[in-house]
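The data below hold one chain only, encoded as structure tokens and taken in the form predicted alone.
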Amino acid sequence: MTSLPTIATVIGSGTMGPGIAATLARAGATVRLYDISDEAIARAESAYGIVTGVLEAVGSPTVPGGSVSFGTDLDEALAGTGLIIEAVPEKLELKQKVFADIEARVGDDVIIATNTSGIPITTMAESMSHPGRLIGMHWSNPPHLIPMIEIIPGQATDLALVDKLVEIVKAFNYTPVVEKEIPGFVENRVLYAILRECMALLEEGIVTPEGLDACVKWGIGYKLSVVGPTRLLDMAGLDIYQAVSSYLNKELDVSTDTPQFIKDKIAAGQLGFKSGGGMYEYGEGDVDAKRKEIITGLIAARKTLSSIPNV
């Protein structure tokens, strides 16, 4: 059985880098978190302190020997590493440059995993000297709290690497989900299908944002957090699904573009938390309070769900 590599490297310290690094370190790995500037590293160190506190609160087990170091020297970050996780911004050209820099510094046997949320693995690998070593490893955000990882091989990926990465993910007690390559991968495709219908209902004035959130949180999310969609069909009955879907599917939104009211909000600078207003308005201190509420809720939900057998 494959164990977690002794040394792992996370390239990119943005939104997810500190959480990924902390998760691996907690499982016993020596982790090096790399970014290109001292400012980015300083932010990552600050975020890492918060992340470790969250992992303590969730009761994540600790394997002795794990650690995280932060730096801007790529050679130092890659020396002796067995697993590289690329987590730079979602720009194809940037990722391909990063892969070229990595390949020039590591042996052919080192795994290069990308945390892309949708860029095809096959496309990213086209410029690589050894495309068989690249594989998708999509963490869900926040990565230190959501214990599921999508594993996506590209057309050139060495299939033995899939099994190896599955065992690595299991080694830090996350659930690996192996998928075929498809735009957006499985999690985001399902999420965006839900969001498309939600935005259509808002645009048509069928429900308020508050009502929509309550309906999805308690009517859908509560059930699906315990019973997955295919098990839910078995529970309800496939005949019932056929009866409802035969008329309801025709009524569901099939838009292929972003709703106009979302475009209008963006044009007005209403981007959500980052701008102090989006679907909701936020007063002074509201965004920080909401972030804290969300993390507290995710901690409680993970503790509860971890105690329930897979259904």
Ligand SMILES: Cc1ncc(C=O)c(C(=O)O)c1O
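Between two forms, the rigid core is defined as the largest C-alpha subset superposing within 1.5 Å. Positions refer to the first chain, counted from 1. Predicted, not measured: the structure shown is a model, and the values here were computed from it. What changes on going to the form predicted together with the ligand:
Remark: with the core as the superposition reference, the CA shift of Gly49 between the two forms stays below 2 Å.
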The other form holds:
Amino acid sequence: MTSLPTIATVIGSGTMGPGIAATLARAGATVRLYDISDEAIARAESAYGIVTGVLEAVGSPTVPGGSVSFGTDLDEALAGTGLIIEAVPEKLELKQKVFADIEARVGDDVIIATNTSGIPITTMAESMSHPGRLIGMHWSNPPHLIPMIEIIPGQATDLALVDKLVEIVKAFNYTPVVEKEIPGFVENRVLYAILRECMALLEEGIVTPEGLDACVKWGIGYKLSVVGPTRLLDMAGLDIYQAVSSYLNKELDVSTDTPQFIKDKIAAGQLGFKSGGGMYEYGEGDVDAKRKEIITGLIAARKTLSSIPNV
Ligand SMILES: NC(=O)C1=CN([C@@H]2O[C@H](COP(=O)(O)OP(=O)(O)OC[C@H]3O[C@@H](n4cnc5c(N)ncnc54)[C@H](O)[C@@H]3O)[C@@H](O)[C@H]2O)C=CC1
Ligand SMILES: Cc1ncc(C=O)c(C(=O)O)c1O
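Please could you give me the other form, the form predicted together with the ligand, since above is the form predicted alone?
Now the complete complex, all chains and molecules, led by this one.
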């Protein structure tokens, strides 16, 4: 018997919501995807069509009976639900308001999972009437393609929820990684350590964006997609790690704020794909073309990585 709830609700249908909803629905759940405006729902319906095409392309199996419905009525979205996944913007006060709206509408036993990128679960739960039911469930982007989810209990989380969520994640064939709570959790701490150094190298003019992307893609991403950092140390030799880290660690960037050149770009409206330019410039049609190339690459890489052993 599957541990996936019959009905699940995803709150927030932006970048992450449609892929999360599609993944649960293909595993057989009835999913309700909720957002606050008709415009957001229209965008989500269109994104959901693309996500479904991608899942077909990777040969993701479909359990009969699953479905996704879209709407702006919170009562309808929450009726009878067994699992709520919150995916609204990364703002503490907004998330706390959403939890209050949810708690007023559902029974005490309904799991509330948050897809926060790294706000501590303990902090978010402080304003809740039943803080034991909140747990971190951090999907990686794109959520329908990256088959790993971080599970993070806060200090108040009912520990039985951890086991429940592990079983739910396994029910849709993803790998659950249970962690102790720490800001940013594990994935984003590692990613942001890499990004901090990358941005510092760009800011200092050590390498071009094109050079940086090629170096990190092949020198780090390609290798780490197969071996993982712990096994990599065995492959390289712990003595080599000691020799290099003894002089290199003290050279690495330790800045605590976002680099100024990124702040300047944001102030100039350069946010990346969503504004038509960011780290790179994009002409007419370029963003769509890049998005397609990335998805095609991720589909091919996932097929390959799924077919080789976990080393
Ligand atoms: N974008 C990414 O790569 C990843 C994001 N996350 C996290 O997932 C969460 C959502 O991120 P995105 O999908 O990127 O955000 P987004 O900004 O693309 O989408 C958020 C959606 O929430 C909706 N929303 C706003 N207020 C709402 C409310 N009160 N009730 C319901 N919906 C509401 C917005 O209309 C929007 O459609 C954030 O906490 C983010 O840190 C986690 C992993 C990856
Ligand atoms: C830059 C960045 N920041 C946060 C997240 C996830 O929380 C991601 C991601 O890809 O999942 C990301 O790329």
